[in-house]
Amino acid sequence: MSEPWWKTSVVYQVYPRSFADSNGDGVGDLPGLIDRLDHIYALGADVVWVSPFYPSPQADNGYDISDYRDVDPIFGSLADVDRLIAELHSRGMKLVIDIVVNHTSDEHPWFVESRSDTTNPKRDWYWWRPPRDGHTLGAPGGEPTDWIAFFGGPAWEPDVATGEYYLHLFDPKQPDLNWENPAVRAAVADMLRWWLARGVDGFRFDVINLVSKELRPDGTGVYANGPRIHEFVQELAASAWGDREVPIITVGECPAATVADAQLFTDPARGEFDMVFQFEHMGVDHGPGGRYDIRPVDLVALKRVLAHWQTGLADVGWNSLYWCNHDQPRPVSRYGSRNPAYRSASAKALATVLHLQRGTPFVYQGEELGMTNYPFTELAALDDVESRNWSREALERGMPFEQVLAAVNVQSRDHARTPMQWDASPHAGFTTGTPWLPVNPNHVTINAAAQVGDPDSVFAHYQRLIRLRHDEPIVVAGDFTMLLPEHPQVFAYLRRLPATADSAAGSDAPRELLVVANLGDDAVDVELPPEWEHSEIVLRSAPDEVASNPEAGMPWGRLLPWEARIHRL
């Protein structure tokens, strides 16, 4: 196939703080990751994406970077990065690193200089503004714009020493870089070239569509998909990786991006990103108040969103496919069954409907085991800055404690960050010390040791899905047609690849796959295309003992609870 290598690949995300601890300090590290690479290799993933491991004060768990060209001692050293690259490459795998350049830490030398004096050469490397007319620094209403930070509170922080505000779209310890300054863009490009020379194979760019901003005199402005965003990305791509003989993989995280935005970002002719992370499907269980305004998952809405992205990027661009990452709760707890008896089945069904879509799948650590949300009983146990800030503000507004706790138990980012569950031993085999976040109590039954080698496990099902992507061209190149779009319980679609003149079978018939899954606790009868009744079942999530019992000999179109099937015509 002539497709780029990343279209046939599966990416496995590692949150290094929570993956594997090699030295017993309770925090995961790069040597621990290296020791566990064979787990990812056995799964079948081709690419490992590692969240930030750079020096950082850890105000936002490493997404506040104080040095882009080193490793925080809690994670290891540059020598460990070199060893990680070598170990991955020896297995035929690739490394993607996280790049956070919308903002830095306030302890980064660039910002230390910038805030030292209004005449410092790096003053304009960040967004500094005086108070609005008629206001004094720090007084209510004095902020240059009325923007609210993603982690709560005003997006402008007063700096008494220089008498101005600086912009931080996230935490006050994460000041925003001013990409309008060409010196900033040049420094970012130089840093990327430095990592590429070291041997990394690609980048995931954190909130990259926020780097173009427009501040207006009337206190309004734009900070998402700003007026120069595509100019900035094209310039970065051309200067940092555009001339490489071996293509890398680039992924832009783009909050609030639309399909139209993604078409521009991922059109190969434009020279920007290979794919973007969009968030539209992450909002189907959010109310008007945002992620902690909990609503039941609307499957019809979820299908509508995913189909819109499939068709929208069918001719131009490419999709990223994900249920989970370090910022999202566990998919089994979010989209799967509330009945523990169906945890494994729902994990398999969700994986099936995602991985057979057109795009590059991303597996977040523990997802391949069906790990679940952590059962928090007290707010003091939360680590995530966003969850802590929201909880505090919600209590101050008068929201009952029970309601606040229930919301974070559904949506907190901490759920994705509890330690990886390797075995049933104390601390799940993650560390010999005290883990930085508590291990989920269900690790005694949900763990890698119990699943690897078990053909009926969630892990084994992920292995089969990944092999199918590697082996079956329809999964990568076929088109997508949603079936039963209004069905409240069934997720079904067709993948179709037109025949070619050099078809191995010598047939002019198209190749087709049917994906059908029951995402509910009750068996369901559905009307499916009759020509598929006697088709080959390529993959079925129900275990063999279920498939062989009398009830499994159901009429065509009847699905067991949380059963997923892939048929070949």
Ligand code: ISL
Second form
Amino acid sequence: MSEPWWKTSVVYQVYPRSFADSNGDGVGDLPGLIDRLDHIYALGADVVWVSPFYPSPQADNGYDISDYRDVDPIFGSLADVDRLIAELHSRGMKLVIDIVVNHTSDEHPWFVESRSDTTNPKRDWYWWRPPRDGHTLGAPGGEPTDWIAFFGGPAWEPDVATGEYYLHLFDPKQPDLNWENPAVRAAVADMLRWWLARGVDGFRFDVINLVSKELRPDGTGVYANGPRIHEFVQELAASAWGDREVPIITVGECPAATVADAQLFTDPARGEFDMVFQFEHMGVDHGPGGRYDIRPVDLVALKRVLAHWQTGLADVGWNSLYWCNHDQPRPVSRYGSRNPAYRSASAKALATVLHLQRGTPFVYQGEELGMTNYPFTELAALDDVESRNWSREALERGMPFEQVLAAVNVQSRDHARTPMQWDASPHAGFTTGTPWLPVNPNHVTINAAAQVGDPDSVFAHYQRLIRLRHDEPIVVAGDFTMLLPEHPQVFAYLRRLPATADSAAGSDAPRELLVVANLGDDAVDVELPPEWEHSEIVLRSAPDEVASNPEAGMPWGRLLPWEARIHRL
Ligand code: ISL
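Since we've got the form predicted alone here, give me the form predicted together with this ligand too.
To see the whole picture, the full complex is given below, headed by that same chain.
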């Protein structure tokens, strides 16, 4: 098949702060990551995406960058990046770096210059505005627009020295770059070329669909997918990587993007991104008040959203597939069983229904072990700026402490950020020092050392799913049909490779797969298409009693709790 390499790849995301600490300072680093690359290689992932490692005041753990062309000393040096690239390439793997260019740190020299004087040449590199008519700077209601920042509070920060506000869609320490200014766009493209020349193989673009915005009267402003977004992305793609012989991988993180937006972003003919991170399926347990306004996961809605993306990008564009990243709770805690006896089975079932979809799967560090949320008992233990701000505001609004803590225990971004669980030793093998965020006490049982090499482990299941994608063209190229869409407990679909669309797959290659999983604690009987009854089972995960005695009187169509199967015709 002449598919681009990223269509057959699986990406593994590393949050460097929490992956592996080589020098005992309690913070993960690049040498630590390099030491652990064989774990990712053994899993079978093709690409490693590393969250930001650039110099940063760490107001948002590195998503506030003060120098795009260096490495923060807490993570290592540029020489370590070069070594990381070489070590990955020697294993046939690739490196994706994280590009955060909707905003910089307020300590980036560009912003330091910009704020120094209203006449500074870099003034217009950011969004500076005078107070609203009739208001004084900093007085209530003086903000130029009614926008609220993602991390709470007004999105405008008064700057007393120059008498104006600057825009920050996130933290005040993350001022938004003004992409309307061509010099900003040229500087970004230049920086990307610099990293490509260093040997990186692709980019993940942080909140990239926020770079085009329209400041307008209250209630009418546009902060996402603004009028020039596709123009900006096309220009960037053409100037930074359009001339590459070997294609790179590009992923645009796009909060609030619809399928229609994604068709535009990922249509190869338009020269924008290879795929986007969409957020629709992340909203199925959010109420009208947002992510901390928690609702039970609605499986029917979750399936509807994912099926919509599968069919919406079937003819044009490409999907990314993910359950987790450094901003989300742990999938096994979010969508899996409340019963610890089913933790491992539910991690496998969730992985199965995601990885057999069409798209490029992303595995977030520790997901391949079935790592869980952390049991926070005090708000002071939180590090994440978003959950700290939200919990402070919620307490101020009068929400009882127990309710705040419960919400944070479901949704905090810190759940994904507790240290990687390598082994059962005191700090889980993550560090010899004091970890920057506590290690989950369950590391004594949930850890890599216990799972790697164990054929029944969550890790082994991920290995099989990844191998299946590499071996079976149908997993990459087949079309998608959801089955039992209204079933509240079962996730089932078909993948089919139409005979015409497939010449290279060979005549004996399978043309149909059935994926079915019970995402519940009770056994369930479902009506599956009868022609599949005697089909080959490619992969089956289920609690021990099935694994040890697969045909133990199980009627066709019965699924044990959290059982997942892949059938082949
Ligand atoms: O998921 C979110 C909605 O509550 C936010 O946590 C998140 O800020 C949003 O998904 C955008 O994320 C990206 O940009 C942020 C950074 O904090 C996140 O870590 C990053 O992934 C600002 O750079």
